[in-house]
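Have a look below at one chain only, the form predicted alone, in structure tokens format.
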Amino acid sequence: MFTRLSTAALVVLLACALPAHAQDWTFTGGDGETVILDARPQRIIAHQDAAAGLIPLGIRPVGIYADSAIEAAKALEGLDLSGIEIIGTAWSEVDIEKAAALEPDLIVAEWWDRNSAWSGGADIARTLSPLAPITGVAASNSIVGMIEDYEALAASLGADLDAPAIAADKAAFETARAAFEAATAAKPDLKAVAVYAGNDAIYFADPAGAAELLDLQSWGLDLITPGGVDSAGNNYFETVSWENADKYPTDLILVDNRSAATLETALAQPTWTLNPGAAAGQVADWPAFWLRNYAAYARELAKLTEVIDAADASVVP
């Protein structure tokens, strides 16, 4: 049995009543709602990003729904998925019969304030919510903060956060972050921009909409904030025609690496090299929206640091 209460309602309930015994498990999700269960959940279905946050912490879901084919899901790269049922491999789609057969106690996703929806889309939330309550962390202004939120969730689910593997992953990340900060400090004039390349247009990312970009900014990378982000529509990017690919000239371009096809699309555009960074070949991976654990973050930071160390910070006229 489960009950879902708003935070305000939960406070009133606890203030006005003295229950005979405390509930065995509660968690307040990124949407502000508190889920109360009679026992700690054991059978969890997770969105791919939530799974990427939980598996390295020792919490293995019984099922995962992904936004793409599993082999293309960047968040799940390098994770052991053996024994986990895959119940969805496309955005906003899930096999409800497979999901029901797993008899889940809990659905774990991520709450995205800019969309006011759980990861995977509102349709999936409506489909899965009759099976079990939905909760999870919020997509925030820092991947490090999100990882810490996953640690809190995992601990509530029974994870041992003192496990040697977890400590090793965090240490590797701290080393990678220190190297990244040293690289950016050595090149304070290096200007960068993050983009997604489409066949129809180039999309300049708003760092405020991407937790990993905000992290990189806080660690010294000078990232351009585009001026034409449409808060009423695509509120993560400014859409610019390929004819104006040099609208934001920079020394370094970070390209969304959720698919290798994105960089291939950019390189195929005749106007790609109008941007000085592209002309100089100073292009790096942007781990866009998918980092959820220290091991993956350490790997991506090391790649970025190598590019920054080799970059010329004066290619913009």
Given for the second form:
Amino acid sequence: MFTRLSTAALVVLLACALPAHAQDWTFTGGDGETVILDARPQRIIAHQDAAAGLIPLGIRPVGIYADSAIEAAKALEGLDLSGIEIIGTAWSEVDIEKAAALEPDLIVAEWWDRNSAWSGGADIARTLSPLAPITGVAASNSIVGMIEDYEALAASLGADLDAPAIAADKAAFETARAAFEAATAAKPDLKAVAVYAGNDAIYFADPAGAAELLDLQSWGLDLITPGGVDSAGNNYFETVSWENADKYPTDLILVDNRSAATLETALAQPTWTLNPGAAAGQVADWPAFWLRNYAAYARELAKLTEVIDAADASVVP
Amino acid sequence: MLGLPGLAMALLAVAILSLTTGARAIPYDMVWSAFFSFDPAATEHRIIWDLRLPRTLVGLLVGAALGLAGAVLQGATRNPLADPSILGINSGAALFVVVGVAVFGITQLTTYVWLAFIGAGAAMLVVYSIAALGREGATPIKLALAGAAMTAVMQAIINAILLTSPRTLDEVRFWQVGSLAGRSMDIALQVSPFILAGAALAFLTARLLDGLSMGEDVARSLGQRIGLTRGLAGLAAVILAGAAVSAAGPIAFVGLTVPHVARAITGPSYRWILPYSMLMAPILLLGADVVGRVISPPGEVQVGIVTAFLGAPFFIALVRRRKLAAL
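Rather than the form predicted alone that you just supplied, could I have the structure of the form predicted together with the partner chain?
Everything in the complex follows now, all chains and molecules, and the chain you saw is the first one.
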């Protein structure tokens, strides 16, 4: 008798608990942690790169923290930010009072496996996590893969991925990618290298450290892999004195376009033109590390395709 | 003793070393032929002419300017710690560069030069005006205090800007450490007239500084106009230090130490201290730059860092070995 009563009580208890569980929102982030909330989050604070991934998919954060002034944040270029509060404009800095006033349900950043940290600065996650759980996709070896991860995240947040604008962006990207592949296929001998130019040295990029370069490689662009890992032990770039600017002679040079000043700096170096590609003016933008959506990717690919179509692939024998 | 001809030979040797040393291995005969049978198509010749020669010239000019500026300032203020940084010259230049980058988005070194120059002059003017307040005028101690206070204020503004604008920090990082890398011939040509004029003015004040070093009362009794001497020496120092800081960034150590070394060799007369400082400072600066180029391949260490690393132990040893001449 007693056992039956307690079983009945248990059933009642379960019955009460179950409807609440059916509303749960769960997402496993790039850090491997699963965030469980009892309702789908509505109010999101996002790091600039995550915002650049989510906004085009129809998920609008209430607040964004950026690594720089908004006009210098390449990832956010061309996005409609109206109504979104900017709560940070410097690396690893966020206005915690503004963030709290936004009453976020969720913080979305990007997980960097190499540094075991969330994007935007290590302290940011610590500062914001008391307000709401933090999650996001992982930085990976392909921007396309990251965009697909953003689609999964956005879908779980209630985005309608079949919306015409989203489909149009994706179609435009597919067209741009096909054109890029056709352009590289037409010039199999074209050699390229991606660089950052400083006043102190020229930095040759290792494609393995930049997802968009790996994408371009997989679509047929012959990108140089620089030999040396620099003395600081980071393998994103090889640091080379301007005296050896011709260390990797190529037909085409891609220059980091996060800041327009980088190309100006490159052009101001007397030995910039030691590289035959630079001497021939075959220089294009490298959308370094900031692409997070199809629309931006399509724009950048179209620019690259145009340069490759016009390039002479025999500048370097 | 080394003597001026010896120093000149040493300087020549360092300059040749600077032309022949670099990230790219260029054989000596190639360096020779770059000067005597220049071939515009030869990559090595272009590197000598476009990179190493301007860098060497800027190093010579900046070094000479820093050495002279330090010596003149120490003499004029009779303060053994006087150097361009203590009178706010370096911070003034840095402040104008940082504001130019942060507010006006300036990114090129050739534009920094003018900003830094104006900043150095403006800072010196403000420091002098503050020090000149009051009945006794701009005494050395008031100059040093006003300079230190202004330096603190300007440094605070610089830090505030750099902390809120990582882009600016990124742009000015290499300039702020002090470096000769990436300096084009344009920069050498931009600053050389100022350094020549400043040097001429500095040498004109040598005799007056000697008078001053005997004490203000003695100098006055010899018929010297103290205020005029200080004004001329200050002007020379601003022109020299402003030009140096604008071309290479704030390099603090050279202007402070080299005159002391010179004084230890020559004795108290500024007619000797000035030329010795002018030759010894570029030896230190250019030598440090050459070391910085080869010490951590494939990258380079900025000259401002190497100078401090090389210069500091040497200076400490000097201070310990013999009593430095009082001013």
